[in-house]
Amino acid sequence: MGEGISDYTRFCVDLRRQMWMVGVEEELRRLIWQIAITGKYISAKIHESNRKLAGFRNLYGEEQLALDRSSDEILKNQLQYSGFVREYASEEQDAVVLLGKGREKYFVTADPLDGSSLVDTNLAIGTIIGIHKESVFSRGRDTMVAALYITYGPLITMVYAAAGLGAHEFVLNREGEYVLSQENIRIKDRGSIYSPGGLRKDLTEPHLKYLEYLENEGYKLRYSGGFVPDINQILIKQGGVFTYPALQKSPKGKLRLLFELQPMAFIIEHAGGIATDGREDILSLKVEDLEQRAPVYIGSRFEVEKAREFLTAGT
């Protein structure tokens, strides 16, 4: 080992020693460090499915879903063998999926690859993970104890957020081990930046009202297509908006509440912002089923409160 790498880890803080430091409890520590360690072989997958991709983009469509159905058999595979989670619920799977015996503590969510459709285009993607201390069809604010994810881009980078002990991001370095770059991660109360999905010619009248209003108070427009870089810009710019809103045509929108909603929602709030879906808060909705969907206004206090107020004007 060189010496400089040497001098720069023994300075460094890794993921197992600042979830200790913080006071995460154990088999919770032990849970997110393995959700974190599997983030690597999916980075594996996509590498792999990017060099295959090379030259043959007509070859893409079926490379994608096959890399959906491998990083979700990938994840659900090192679960399964933790001895902590119960039940795996998964973007990529009918039904909730029974891992443990029954007695395990922790009741797993996840969007394996958010963002896949953008492999081809070399952009960032992720992961995205929720943990919950039971059952998922409930309220998050009443089930969620962790919730954490990874963007593969530039950087392996993966955020994570304890019941009450903030957001902290961490960068995969050259050793293969997650270090600290921000702990406790606040974002502003009002930002520059916004993030609008949905196409303007769907949108209602109340959401491009507020669209105007951001683009005459002179936000910046930042929307890549992928939900976990979106956040991820907010988060780490420390402020804005992102939305993907009830349509005319998709009243509920388009994520989904369970395995992109809910994580992202106890992310941005423990970091100092605010989710809704435009009148209640994302994790004060319950999840009846795993195909529910919401809409969305997640980021800064200002913006979120802002786009509230121009959708319930008149109600």
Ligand code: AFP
The other form holds:
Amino acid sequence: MGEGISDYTRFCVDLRRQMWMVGVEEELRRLIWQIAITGKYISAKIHESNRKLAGFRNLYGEEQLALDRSSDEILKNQLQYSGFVREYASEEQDAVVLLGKGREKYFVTADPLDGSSLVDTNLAIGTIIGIHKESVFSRGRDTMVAALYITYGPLITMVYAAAGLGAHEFVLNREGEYVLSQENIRIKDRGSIYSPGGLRKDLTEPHLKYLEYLENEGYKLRYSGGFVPDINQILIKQGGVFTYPALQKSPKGKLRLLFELQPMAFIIEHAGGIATDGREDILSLKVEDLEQRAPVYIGSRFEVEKAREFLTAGT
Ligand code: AFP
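Could you drop in the structure for the form predicted together with the named molecule? We only have the form predicted alone so far.
Everything in the complex follows now, all chains and molecules, and the chain you saw is the first one.
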């Protein structure tokens, strides 16, 4: 957006206007806006939730909170009537859901409420969305056209990136509008925080050596157990690294490639950062099935490349 726009004017720029100004094409603008708006309804569910278990388990055998399922329902219903979505894949659904008549433009992936196990602790949690122009069973770099996440914290914020058009943050104001707070967010090549997932006892030797390196370099540990706020912190503090690595007993780590890693990798890359599984770019990994997990190193270029050095030393 033009430099001449005053801060006050900039702050009043709402989501739809900003997407038009940076050049997001119309149908994608309307879809991103419709998804972002569900943040208001999911937030309302969070406020009325009593963390009751829904008595169901998801594809991964994890107990689902009523909140997980209601957040998924809110998203699915909104997308069903958007007119732009052909298929919907969600962490809370056992299979891809056909939403349209087969001619709609987009495929949407969702982790409707990531970190929901934190809801009773009042820590920030989030919604993660990937938007694809063709079947998701391919490489994210070939299929993704946009991604967004919503953070439910002291403020409700939304970050989106659309192919080639940067990464931008909005705050939901009292009137229920998303207004621009940061445009064209850029991550520094080297940061000062690290967000290390996984239990120490389960970590591999090369990864332990990498963590020791970061600690000796004086990186500050910042880890909440919520992927969305932990990634958001690296984006908004403009640097650092989040990792959930290969574990001794789980070489693919914990986080889901389609629902969690691809959207965040898309956004972080649009902010000048990188995301790998320790060796290969996350967006270069082929999605074979919905359950697929991958190790992840995501954030500033220096820290992620340094991880690759430790993990490939001697190979
Ligand atoms: P839940 O959705 O079950 O709370 O898991 C959250 C998550 O998938 C991701 O948001 C975190 O980064 C990661 O798990 C935390 O895992 P640990 O609890 O093993 O640290």
